[in-house]
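First comes one chain, alone, set out as structure tokens in the form predicted on its own.
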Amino acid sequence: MKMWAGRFRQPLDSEFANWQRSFSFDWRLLAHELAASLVHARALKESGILSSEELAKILQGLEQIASRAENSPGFRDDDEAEDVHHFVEKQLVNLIGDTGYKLHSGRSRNEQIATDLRLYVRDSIDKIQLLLANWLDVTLSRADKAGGAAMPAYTHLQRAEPVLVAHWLLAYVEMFLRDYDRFSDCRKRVNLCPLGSGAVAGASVSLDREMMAAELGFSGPTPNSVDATSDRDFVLEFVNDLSILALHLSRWAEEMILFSTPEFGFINSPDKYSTGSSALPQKKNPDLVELTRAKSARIMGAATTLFVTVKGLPLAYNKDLQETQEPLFDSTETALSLLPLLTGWMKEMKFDYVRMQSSVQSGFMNALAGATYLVHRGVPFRMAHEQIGKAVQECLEKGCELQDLSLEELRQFNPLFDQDFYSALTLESVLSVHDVSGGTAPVQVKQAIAEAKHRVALLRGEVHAHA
């Protein structure tokens, strides 16, 4: 039977039908229905609209649906439910009879559908934020593992300074730990509750809607119906919040596939993670995070799809939004998947940090320590920096570095040049001179690790108190 048939003298178009149901993709919500359709029962049985003994049966019919469909692989199986909660309303007749009907007492499917959602959405930030507290524990474990290796920092995709391999990772841990806060703060917002919205105007029977909320763990429930039955504000941050995960994953995919080609030669990436070439036998394909830049791109335009098909529409709740559940679910099963196999490429993946170390002794990226030197000297800084950019220029027309000029060629371009310039040009000097919170003097990013990792442990814990 359908759920709105009455009105209706002939059947739907056959090809129709098939095409306007959603359960071939919300039967994903079908844990959340059964949780939902559990505390609305009990507020029909607080209200009066149900029995004792009808209660018990509806409680009963809605928990053997769930050991039902966790354990037995077909039981979804099924070509004439319209959505999830058509299918439960049928499986639950099927049970328990006609009383099964009555559950549908004073609610709608436009505030079933977006309690689902929001329950989806609220499980979906905890699950990702785990898999963010995996990656960030693994990537501060290498930084730490990084000691005091250091590596070419680059601008412009040119080498500019050395930095420790260690601040490098913290950069990105710093990246990921935003995108955590962006969900939690998100999260906030997604834990309104819309049951006893109804369909557009309220529920029309007296229900304890803080009652609803709290037996499912939201914070409260959603204060206007109208706007409750028809916001999907929560799925567009949410999968916008997805996006720019997406984006610094692709960022780091990108430095990753740089780093492991042989003109840089600073990664060697897992063979548990990479392909080989049909025709090449020489190859090793980064394949894993070639693909992650490929998925941020589905990523990024399932929010865009999410964004076109809600600008349109007038209030309250219209079909249109159906089609914003397979971006959601398609970009947040993306996510999900893609998390623990990073992860495990970080925890596999090997840094040679010979190379790294050797790109920073040569191509001037002691200039800057260069200029500083003549700073601590009171040299202003626009003329250090000319001086000593006159001294590379000495340096590439005789094939040299700067440690490798004379005092007497240095002091052409300054007197000031003395002894212990060569001193300052030495790598653990270039080093410590960044000696400022967010530098990558070796104190100071020692002391970011340890803060970082307090970080991602308060964070875990905050998980877990969602669980």
The other form holds:
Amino acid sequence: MKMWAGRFRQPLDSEFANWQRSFSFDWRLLAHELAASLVHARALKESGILSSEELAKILQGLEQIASRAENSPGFRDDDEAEDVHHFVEKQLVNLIGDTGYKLHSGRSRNEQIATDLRLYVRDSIDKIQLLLANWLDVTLSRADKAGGAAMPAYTHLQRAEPVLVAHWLLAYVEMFLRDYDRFSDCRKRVNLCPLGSGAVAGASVSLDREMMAAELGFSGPTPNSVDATSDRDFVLEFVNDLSILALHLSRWAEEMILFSTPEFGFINSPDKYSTGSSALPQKKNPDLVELTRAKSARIMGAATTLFVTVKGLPLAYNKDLQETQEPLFDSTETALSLLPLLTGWMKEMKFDYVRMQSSVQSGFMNALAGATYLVHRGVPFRMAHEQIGKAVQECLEKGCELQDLSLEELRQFNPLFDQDFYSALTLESVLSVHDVSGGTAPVQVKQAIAEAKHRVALLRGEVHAHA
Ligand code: ARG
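Form predicted in complex with ligand ARG, following the form predicted on its own:
Everything in the complex follows now, all chains and molecules, and the chain you saw is the first one.
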């Protein structure tokens, strides 16, 4: 039986009927729909709409639907169910007869879909956070293992200054920690329960909204029925948080791609996550990270679709809102599938520390340390900059590095240069000169790794609390 055919004289155009259905994608909400229906049934019993026997029958029916959904693969093949809500009603009536129709008393699909989607987003946040914590753990252990190895840091994609490999990895750790935090923050606003909001004005029978919210693990009921049935901010917010995560993944992927070219040669992409060429026998292509870069576009596209879908909608529920589901599902599934693979990549990829280290030995990456040497001797920085710049110019003409200039040559630019200038130019000195919190001096990086590990351990506690 349809959920709404009474007032219609003519049946739906069959093509339209099929076209407007959402069951082909909203079946993903089935477990949430069943959980929400269960607490609604309990509230109906409390309000006297259902007898104890009816409640028992309905609960039993809902349980059976859940176990069939889990155990019989073809169970979802239903080309009549309009959406997941209709599907559950049909199945329930099949199992327990007309009592099944009582379940829809005092509720509307508008509040149901809002509730199911909130449960879906909350669940997805928990999954994403767990995967992020795994990625963070692996990256931190790579940072640990990198020890004192150095590499060039780039600005304008030109070699700028040497940094520890660990310091560079910690930059990504910060990005993903921010992402983690954004999801936690988003979760607070997601975690409210629309049940009892009805179609738009609030349920037409008295239902214990506090109880329903608590049973589903929500922190409380949504405060306004018009908002609750039309609001998809939580979807937008979540997918936008996914987009920022995707943006970080994409930037990371881009560096993996660049650094695995022989031109850089800093990393060797893992065989397990690379593919070959059908034409060129010598090739190994970093497909995983290339696809990551592209998949991020898909997630950002979903965020844009969501904004544009919702922006022109008058209050409250409009069918347009059905179109918010697929971008949500697609972006969530994309992110969920990417993260474990990228954690695998992170575990398996090899750093060529020798090559990284040799890249910091040339190209005047110690010029700032050279200028700092003069600053410590009282030279105003702008002058020191100019004088080291002149020394670099001389080196470029001679085809050498700063440390190859003699004291005599250096003293043309400033008489304050002394023998200890050479020790200020070594890689060790250049790194340790950045001895501020957040800087690349090895003592600082050691401390930063320990702190980041501590932060991740705290997050893990948070994830467990939700599980
Ligand atoms: N499948 C619908 C959706 O996803 C459920 C809500 C339908 N509500 C309605 N009034 N037609 O939005």
